[in-house]
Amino acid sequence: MTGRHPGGLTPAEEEFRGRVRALLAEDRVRALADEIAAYPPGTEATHLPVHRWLGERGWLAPNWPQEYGGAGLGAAEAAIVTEEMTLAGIPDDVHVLSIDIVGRFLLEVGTEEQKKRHLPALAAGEEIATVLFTEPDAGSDLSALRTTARRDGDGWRLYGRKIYNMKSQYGEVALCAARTTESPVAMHGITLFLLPLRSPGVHVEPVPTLCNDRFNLVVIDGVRLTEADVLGEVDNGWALMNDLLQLERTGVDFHAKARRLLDLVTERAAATGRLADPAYALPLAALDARLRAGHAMAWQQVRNLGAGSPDPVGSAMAKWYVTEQIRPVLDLALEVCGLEAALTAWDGAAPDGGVLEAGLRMGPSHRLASGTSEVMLTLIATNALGLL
C-alpha cells in the first residue's frame, strides 16, 4: 500500500517527476539524506548542495523564468520538486522561505533590479532568504506588529523585534514588514522591506525549539534601508501579505511529509506482520485513503494556481485537511511501532533512521506553519460559509 502516485499528470510532467526523481535517487542525494538524518541536537541542515545540484537543472524554481534561474515551467512542475524533496527526506525550510514566499513576492511585486540581486542567486541555491513577520506580540494577527520603519532623508530606519523566524543565522537577505505609518486602521501603514541580514544593527538571537532546527529573535536595531529595499508599494504591505501567502497553501508540501510518515509505518507494519492484523491494517487503509484525498485536494489548487485562478478558500481547506491527518497518523506509528518509534537518530537501534521520532517533535508544527487551523478555519467560515 503506497499512495506515490503521480495523480493525474500530464505525460509531460510525468517525465518530468521521474527525472527529478533519479536525481534525488542518486548515491550523492541519499548520502547526503543520511547524514541530516543523523545530525547531533544543534546542526542545522542549510547550504545544502542538493539545492545547488537542482539549481544547477533551473529545478530549485522550476515555475521561475529561465532569465532568473528557473525553467520556465509551470505550477504543476514546482509542486512535483515540492513533494520528491520531501519524500526523498531532504529537509523543506530553506526551499519554502528562499523560494516560494520570498521569491515569489519578488516575482510578483519586485522591482527588475530586486529581481536580479535576488532571484538568480535563490534559485542556485547559493543564498537563503528568510521571513521577518511575526512579533512577540503579534503571532497569527500580523496587523498587531509595531516593528517601526522611521522615515530618515530618503530612506528609513527600522526598529523592532521578530520571533520564530527560522534559517535568519545563515540567511543573505528577509522579507521584512514594519510598519510605515501609524493610522486607526490597523492594517493600514504597514510595508515590506528586503532586510539584508549581514548589515550592522541586526542581532540574531536563538530560541529553543522541539524542531530539529532553531527559532530565532531578530533584533532591528536602527539599520537604515532605501528606497530600493522596499518591496511594493509602501504602506501596502497588509494587501501584499494577505494576498500573496494565500498561494503558498496548497497544502502540498504537507501532504508530502504524512506521506512520508505513512508509507514508513505502512512497511513496519508489512515488516512485523502486523499488516496482517485487521486491528492494524483497517487504520492504515483508512488514513490512506485521507491522505489520497488529501492530495487531490492539495491539487487541485495547484491546478487552480497553473490555471491562473487561485482560490483562497479551497486553499483554506486543503492545508487544514491534510495537516489534520499528520497527528493520526503519528498515534498510529506509536501504536505498530511501539517505544521504537520514540527513538532519536543518535541511537543506533532507530527505525527508520528517527524519522518517526522526527516527525512526533514536529507534528504539532504542522497544524501552525503556513497559517494554524484555527486561521484556516474562520477563512473558510467568514469567506465561503458567511457565519462571520
Contents of the next structure:
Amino acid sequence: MTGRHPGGLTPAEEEFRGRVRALLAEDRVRALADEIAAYPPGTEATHLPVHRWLGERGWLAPNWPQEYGGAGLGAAEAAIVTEEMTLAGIPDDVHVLSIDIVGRFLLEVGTEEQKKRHLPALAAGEEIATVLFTEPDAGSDLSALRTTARRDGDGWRLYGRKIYNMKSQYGEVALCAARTTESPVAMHGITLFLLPLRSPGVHVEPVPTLCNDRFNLVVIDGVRLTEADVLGEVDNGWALMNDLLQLERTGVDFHAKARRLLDLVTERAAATGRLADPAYALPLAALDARLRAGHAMAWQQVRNLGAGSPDPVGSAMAKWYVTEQIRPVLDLALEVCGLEAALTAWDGAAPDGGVLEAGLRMGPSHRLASGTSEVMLTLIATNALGLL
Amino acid sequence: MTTAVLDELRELFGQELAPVLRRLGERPRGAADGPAARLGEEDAGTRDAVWATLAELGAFGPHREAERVAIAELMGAALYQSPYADTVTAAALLAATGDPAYGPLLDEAARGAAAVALAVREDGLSGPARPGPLTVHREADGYAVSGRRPFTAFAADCGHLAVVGAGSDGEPVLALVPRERPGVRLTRRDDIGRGDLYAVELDRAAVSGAVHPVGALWPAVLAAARVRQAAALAGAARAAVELAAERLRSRQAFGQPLARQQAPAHRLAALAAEAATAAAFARSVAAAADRGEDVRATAAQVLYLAGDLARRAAAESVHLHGAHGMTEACDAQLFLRRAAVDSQWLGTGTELLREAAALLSDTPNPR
Ligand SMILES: Cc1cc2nc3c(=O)[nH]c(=O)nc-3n(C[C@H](O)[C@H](O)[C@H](O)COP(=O)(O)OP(=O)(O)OC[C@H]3O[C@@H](n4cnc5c(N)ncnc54)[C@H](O)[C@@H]3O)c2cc1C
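Beyond the form predicted on its own, can we have the form predicted in complex with its partner chain?
Below, the chain from earlier opens the complete complex, with every other chain and molecule after it.
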C-alpha cells in the first residue's frame, strides 16, 4: 500500500513495524475491524480485544517502560503502532485518550503509586482513561473552566460539568482539570485530578453526534478526592496541560486517518477505471504528494520527540497541515465515487462498507480535536513569527 | 409570479420555520426500513402543510426560470427536502415532448396535486447527463421498461416515475411509469443526507403512454434543473454562513464574543461574498435561459461553483461551531450532510467541468 513506508526507519524499527502489521493482519483482527465498521447505530468501540492482543506484547504503549506494561521502546515505535492501527481500520480514540494523553501525563508527573495503579492496566488494554478538560463555556479558551474543587477536610469535593469528551461512558478513570484556587489570572489555580468515573457523584449523559461515536456530558456532583488523586502539583495544572499536550501531538495519527481515506479513494479509482483518467488521477497524485509531505513533517516531530527535543511549533505545523488535507481528500472521494460515497454502512450496498461516508461525517472533527486549526495557527504565528 | 407571492415564499422559508424545515426530511440513522424510517405524524403534517402552501401560492405552475431560481434559493437556504425539485424537472421534460397524453398529469403537477420522481442514474458513479441503460419492451397493450435506478429521491411519495434512460441505440428516452404497478420495486436507502432516497428496480414495469426519444430535449431540461440546483446550493451556503455568524456572536471566548476575532470573521465574509456571487450567476444564467439561449455550459459552471461552495461553507460552519457543531443538536451538521448529496445530485464537479470544457469554445463571453 502506498504511503506506508516512512523511509528512514532503522532496521529494528522496520522489523517492529513488520511484526505489528503481521499481528494486525491476522484473521481475528480483520474480523474485528469488519465487525466495528458494521456496528449498528449507537454501538461504538470500547475495550477492544485487539488492544489486549497488542497489550500482551507491550505494544499498545511500546514507548513505556516494561515495568508499566510497555516494551521499553521509543517514540518511533509508538508512532508505528498508531499508524498501523489506523491503517488497519481500528478506531484509535481509546488508544489516544488512555495511552497518548492520560498515560503520558501519568508517566511524566504521576506518583509511583499512581503509575503502578493505572499504567499496567492501561497498557494491557484492560482499563480506559478519558480526558475531562472541555466545558460548555470553556473550549479553545480552556482557562475559563469553572469546574471547582472545594476544600473538604484533607481533600476536596469536585463540582462541575464537562462536555464533548469521548468514551467516558466506558472509562474507569479520567484526567479532570478543575479550579482549586480562585485567582484574578485565569490560568492560575487549576489542578489536574484523577477522577474515578464509576463514582456515585459522576453522571455520564450522552450527547449524540454527527459521527458514530457520541460525546458525553459528565456532571460531577460532589465527588470526594484527596491528595492521592492529584496529578502533579496542586494549582500547577495549566503548565502541565500546555507542556504535555504538545507531546502527544505529532500529526502521525491524523496523517494515518487521511492516508487511509486516500488509499480507499485510490482503490475505488483503480476499480472503476478512473485512475486512468487524468481528471481524477491528477488530483489524486496531488493529494498523495501533500500526504507524503505531511507524513514527512509528522515523522520529523516523532524524531524530535525521540531525541528528547520536541518542537512545539513543528508539531503545531504538522497537526495543522495534515488535518487541512482531510477535506480535500473527502471532496475527491465524492468526485471519484459519486453518490456511492454518500451511502452509509447501514445501507448494505455502500462501497468499502460505508467507511468513506463515515469519513465524511467525521471530517470536521480532525480540525477541532487535539487543538483546533486556529489554536495551531496562533501557536505558529506567535512562537515562530512573532505575530499577534 | 408577483413580488407579493415571492414575499410570502420568503416568509414560508424564513427564519421562523427554517429550523423546523431543516429537519423535516430527517430519518434516524440506520433506519432504512421499518417504522422508524417513516416520518413522524407531526413532521408529515408539517410537510403536507408546506406543500399545500406552495400549491396555494402557485409555486408549481409554469414560471420563468428566473422565478424558479428565486424559489430554489429560498428552499435551499431552509434545506427544504421534498419531491418539488424533481417534480419540476420531470414536468419540464414531459411537457417538452409535446405529447398531449401527459396533459392531465401536468395539470395536476402544476396545481401541486401530483408529484413525479425523476429516475435517471443507473449507479452513483456517473451523473444524470448520461442516463443509465433502459430496456424498452414492446408489449401487446403498450410499452414496458426494465432497469435499475438506485438513486431516486422521494419515489415513495410520488405517483409516477419519469424514467430517463439510454435506449437500445444509446439515445436518451423518456418513459412515464406509474409507481403502483407490478414490476416496480422500491427499497429505501440510507445515506449521509438522511433524505428520502430509494433504489428503484423496474422489471417490465408498464409505461403510461408512449416511450419518447428525448436526446434533443434532455440536455436543456437538465441544464435548467442544474441552475435551480445551483441556486439552492448557494442559498444553503448563505444559510450555513449565517448560522455560523450567529454562533460567533453569542459564543464568548478570551473575554469577548468570538465574532470579534478577525480570522473567522474574514473567512465567513469571504464565503458570504462567494454565496452572493454564485446566486447572482444562477440568476443571470436563468435569465439567459428565459431568453431562449443555450445555457448548457454556464449551467454546468454555476452548479460546479455552487456545489463546491456549499460543501466548503457547511464544513466551515461546523468548524466554527466548535465541538457543538458536531452534535446532533446543532443544525450546522445538517448542512454538511445535505451538501454531500445535493452538491453532486446533478453531476460531480469533475463531470460538470468536463461538460463545460467541451462546450467552452462555443460559449460566448458575457457582455
Ligand atoms: C472529535 C472530538 C473529540 C474531543 N474529545 C474531547 C475529550 O475527550 N475531552 C475533552 O475535554 N474535550 C474533547 N474535545 C473538545 C475539544 O477539546 C474542543 O472542541 C476544542 O477545545 C475547541 O473548543 P470548542 O469546541 O468549545 O470550540 P470554541 O472554543 O467554541 O471555538 C469555536 C470555533 O472558533 C474558533 N476559535 C476559537 N478561538 C478563536 C480565536 N481566538 N481566533 C480564531 N478562531 C477561534 C475555534 O477554532 C473553533 O473553530 C473533543 C472535540 C472533538 C471535535
